[in-house]
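Here's a solo chain for you in structure tokens, the form predicted alone.
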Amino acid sequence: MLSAFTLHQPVSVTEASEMLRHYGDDAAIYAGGTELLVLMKERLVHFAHLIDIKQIPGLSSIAVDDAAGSMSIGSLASHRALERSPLIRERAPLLAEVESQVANIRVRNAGTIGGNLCFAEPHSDPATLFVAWDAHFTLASAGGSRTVAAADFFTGLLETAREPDELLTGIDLPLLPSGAGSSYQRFKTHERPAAAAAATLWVEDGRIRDARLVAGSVGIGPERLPATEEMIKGQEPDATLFARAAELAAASVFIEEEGFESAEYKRHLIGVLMKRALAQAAERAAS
């Protein structure tokens, strides 16, 4: 059972902004509502006053802007949209595919890519692909604008670099060049993956120039792995090097102590997983 609530519906980003201000930490945003309503229910959190954003236009929005070689994603476009939209299966299949991984049919109906991100959970299948395609995440207050990098945007758990008064309005997603490969590989259990691998490759003239390796669901959020991404670059992409690359992202990853699988085991899981990734991209990328 909710307790009382009231509801507000802002019809611009200002007004959103300035509601929540107003109501401090009263206050929260709603979208989709997939994880805050059953936070609610649970009496785990409450809040006086839901800042209904789905009656400002131009926020569920997806287009490609072929001159900046980029996709554009508004925060309020639900999972389903994005699994089903004929442009991101298109331009960006992997994140279609992705999406429609997420959860179940019922939270990809109802859940929101802004309110997934926003939430924070570490297990957020879009944020590890987000993190390895570099894309950048736009906020927006009364007092203005700001794009923030998917790296950085995940601050701790369930903690983001969003203000207080900011929303998340739109998601500017790099769309993969000749040359360069994506794979985004995960294992599970249960509706929630308990690892996840990302690894985007540019290869040229038979080496790898440039790799982002990130390992998601097994930390407080998705993680880059710098010195991975480093031993691959320069490289022939072939199976030995993948195998001591996954031994060594295997190695180096953060491991948050929680669920029913073990650090030892979540390490296992993300050296088999980033393997797979990185063979993957590879092979796209040579396509």
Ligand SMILES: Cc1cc2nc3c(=O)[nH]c(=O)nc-3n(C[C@H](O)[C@H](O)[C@H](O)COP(=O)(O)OP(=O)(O)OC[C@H]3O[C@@H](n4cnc5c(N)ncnc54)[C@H](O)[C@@H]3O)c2cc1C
Second form
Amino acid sequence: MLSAFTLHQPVSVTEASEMLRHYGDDAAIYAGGTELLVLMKERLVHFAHLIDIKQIPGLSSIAVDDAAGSMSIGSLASHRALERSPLIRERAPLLAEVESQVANIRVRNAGTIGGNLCFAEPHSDPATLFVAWDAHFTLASAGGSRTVAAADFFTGLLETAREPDELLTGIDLPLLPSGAGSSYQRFKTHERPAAAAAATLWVEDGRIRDARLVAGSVGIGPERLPATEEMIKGQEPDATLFARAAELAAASVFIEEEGFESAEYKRHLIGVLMKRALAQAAERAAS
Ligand SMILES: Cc1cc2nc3c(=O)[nH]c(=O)nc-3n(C[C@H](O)[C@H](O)[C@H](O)COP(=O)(O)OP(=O)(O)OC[C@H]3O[C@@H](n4cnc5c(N)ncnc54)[C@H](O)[C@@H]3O)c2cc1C
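So that was the form predicted alone. Now I'd like the form predicted together with the named molecule, please.
Let's see the whole complex now, leading with the same chain.
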């Protein structure tokens, strides 16, 4: 059962941030509540003040800026809204595809993309995808706003670069140019993925010019795999290269023991998923 709390409904980011500053550790932002309220019901955390940000206008918007070559997504957009958005389906179909696999329809309806990222649960699908996609996050407080690369946002287990008085207000996703392709592969035995791999490849004149490869769900957060990225850069994208790269990814990834699957099994999964992700990203880059 939930213990008593006061619900606040600020109508601006500034007001919400001032509340966070005022109540300090006694307060938490409440978006969809799919993580927060469960933790509170189980008495794992308690906050005397919940700051419901759903009355703040503009935080659910989804828009494309063609001049900037990017898509902006409000942090309050639900997984279901992202899965169904015609704009996302047309301009960033991989995101719609990934969002359609998150949790179940009840969680996707209530849960927001901002809540998913700020909770920084290691099995987050969008977190892994956004690091591979080089997304940037906007954090705002009463004192102003700043942008943080997705790769720098996740700092540890359930930890992020967000300051206590900041809200995550939006996500900037670069629209991939022609010659670039991205893929996300996951495997699950329970509700959340047991292992995931994301790859973005930029291919020029038949060779891989740049790569962002990320393993997810097996460590304490999304993990970039720089040695594997370096190995494939400058090479022709083919099955032999991807098999070798997948082997290196599996060997070098950090695995956090969890009790469900063995570390050896998770390492194997990363190899299989990374090989698939590389092949699909290369195929998409060529199309
Ligand atoms: C049964 C189940 C299955 C799931 N399966 C998956 C899965 O397969 N893949 C996956 O990726 N995820 C999965 N999830 C996680 C799900 O995506 C998240 O629960 C959801 O997105 C959290 O969003 P929320 O709006 O409900 O967050 P809340 O519960 O409202 O908040 C979560 C945390 O983030 C903070 N917060 C929320 N919004 C902001 C903001 N804008 N700025 C700053 N801080 C903020 C809150 O204070 C709180 O600490 C699953 C969850 C459940 C319960």
